[in-house]
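Only one chain is included here, represented as structure tokens and corresponding to the form predicted alone.
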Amino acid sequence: MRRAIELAMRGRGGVEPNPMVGCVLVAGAKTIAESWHEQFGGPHAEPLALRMAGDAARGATAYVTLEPCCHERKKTPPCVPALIAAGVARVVAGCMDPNPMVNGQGLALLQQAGIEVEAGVLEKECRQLLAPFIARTTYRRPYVTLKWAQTADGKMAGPMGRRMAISNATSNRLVHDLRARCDAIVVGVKTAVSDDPLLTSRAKSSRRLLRVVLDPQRRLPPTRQLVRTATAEDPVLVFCLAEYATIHGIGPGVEIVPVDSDPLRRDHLHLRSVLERLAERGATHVLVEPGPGMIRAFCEANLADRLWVIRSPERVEHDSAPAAPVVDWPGVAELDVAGDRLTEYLNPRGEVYFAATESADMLKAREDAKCKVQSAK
């Protein structure tokens, strides 16, 4: 099952909104085939492994990170009939499928066909692998990663909040790689105005990256790059409070999305409503590049699932520079990135926290940067 989890992670960035799934076929003590779900709309892990094994699959055991699917309302044929037709003797599933169209029915059909089934092997680890899928399926929102860089003395910008380069070129490349695997990138209006970002990815990707600004009172000026580069094919979404939605538009490619206010802070957006709207647009993974205020807002709402914090050896040594919040979540992995230190944290109180395990994104960063990962202290 650990091998199946490792395989499943190879699908990150290609399979969403589907879950990452890995499959290992074993006959006796010998692995006869292994595969993973590689691309949305392509074959699932089980039929790929069965195809590789051929006749050797008869009587074998299939280890799968997720309960095999049995429903027809999707792009690919269900996996349960394929396992039955191949004649496997046993199916071991890491965890049950939270999709209500499956959720136990896949294993039940296998049992009815005379196949031995077992579930719950490395269940917490398999559910953590599925965290983004569970966020969308169960909580109707995308998985949320907050990413920021800070100096050795804990500053997120220069004196008086001036923009400054904190992380190095290698760290920046890893961030662009992460952007390319996500569905939306979110900033607050302060960042959109002061940093004037494009919110694009320089890494190659087949995914469409939604650019999003949280702007409660509609303060984003038409001179910013986000406005000037927005088009009907590549829009920028500006989330604002409903009473500001009728103000004249700021650009033909800028889409104004009104949402409710936070019940406790009437001048702030209701962040869960924002995330629900992004999920409706197909977002599974959302990357938030926040300032200190937005970090606090997402964490207080318990809507941050993961943190990527890049710590630079550089220092600012100025009291007017904005400070990063202190992170009290457990770190799950660290990566030395050419002198910067990338730490991944998971929210232990989050809706989709199941195990303190490194993510597929962190694994890819380690492989791409060819750096050594250590357990976070």
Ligand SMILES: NC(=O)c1ccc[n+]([C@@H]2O[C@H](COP(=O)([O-])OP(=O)(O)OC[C@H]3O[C@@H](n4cnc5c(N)ncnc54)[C@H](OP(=O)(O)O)[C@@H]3O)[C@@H](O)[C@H]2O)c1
The other form holds:
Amino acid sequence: MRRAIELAMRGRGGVEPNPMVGCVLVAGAKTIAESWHEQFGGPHAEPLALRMAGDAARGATAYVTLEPCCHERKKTPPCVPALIAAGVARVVAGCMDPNPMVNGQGLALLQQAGIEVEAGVLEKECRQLLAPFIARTTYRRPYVTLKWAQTADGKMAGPMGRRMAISNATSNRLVHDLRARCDAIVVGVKTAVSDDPLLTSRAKSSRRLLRVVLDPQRRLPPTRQLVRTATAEDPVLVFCLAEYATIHGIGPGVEIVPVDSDPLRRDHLHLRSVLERLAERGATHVLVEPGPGMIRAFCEANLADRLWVIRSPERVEHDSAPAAPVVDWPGVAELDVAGDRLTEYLNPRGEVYFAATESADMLKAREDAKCKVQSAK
Ligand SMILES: NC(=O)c1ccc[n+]([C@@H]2O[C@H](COP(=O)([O-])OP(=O)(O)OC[C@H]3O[C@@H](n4cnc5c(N)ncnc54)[C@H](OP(=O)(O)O)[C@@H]3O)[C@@H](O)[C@H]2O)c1
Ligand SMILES: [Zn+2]
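Condition change, the form predicted alone to the form predicted in complex with this ligand:
Following is the full complex, with the preceding chain placed first.
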């Protein structure tokens, strides 16, 4: 099952809004096929493994991270009939499918066909793999990652909040790769004004990256790069309070999205509503690139599922530089990135937290960092 989880993670960035799923077929003590769901709309992990194994699948055991699917209302044929037809003797599932159209039915059908079934092997780890899918199906919101860089003395910008390059070129490349696997990238208005970011990804991707600014009182000026590069095909969404939505538009391609105010802070946006709107637009995974205020807002609302914190060895040594809040969540993975340190934290109180395991993104970053070392030799 551990191997099936590793394989599943290779689908990150391609399968969403589907879940990542991995499959290992074992006959006796021998692995006869390994597969994973690679691309949304493409074949599921199970038929890929069955095709690879051919006749050897008869009598074999299938380890799958997620209960096999049995419903017809989707892009590909269901996997349960394929497992039955291939003559698999045993199916071991990591966890049940939270999708109400499946939930338990897939395993029940396999059992009715005389296949031995077992569920709940490395269940928490398998559920953690599904965290973005569960966020979407159960909580109607995308999975949220907060990513920021800070100096050795905990600063997130230069004196007086001036923009400052903190992370190194390799860290920046990993961040661009992460952006390319996400569906939306979110900043607060102060960052949009002071740093003037483009919020694009330099990495190759088949996904569309929606650029988003949280701007309760519509303070984003039309001179910012985000506004100047917004087009109908590549829009920028500006979330604001309803009473500010009626002011004149900012520019073509900038879409104003009114949301409710936070009941505890009338001048702030209700972050869960923002996320719900993004889920309605198809976002499974949102990357927030916050300043200190935004970090606190997402953490206080318990809407930060994961943090990526990049710590550089540089120091600012200036009291007027904004400081990052102290993170008291346990780190689940760490990576040395050419002298910067990338730490991944999962929110232990989060709605979609199940196990303290490294994410597929971190695994990809680790592999990528390794590749770089090898190619540099
Ligand atoms: N090192 C990094 O990785 C990094 C990344 C991004 C930004 N920065 C730096 O951080 C600084 C800006 O940080 P910041 O936190 O002040 O700005 P921010 O990230 O742009 O977000 C904070 C802004 O959002 C508002 N806010 C807080 N909760 C909100 C909510 N629920 N809905 C809507 N708005 C909400 C705040 O309003 P109030 O002012 O009313 O509280 C404030 O205007 C800049 O110096 C920038 O260079 C560093
Ligand atoms: Zn399936």
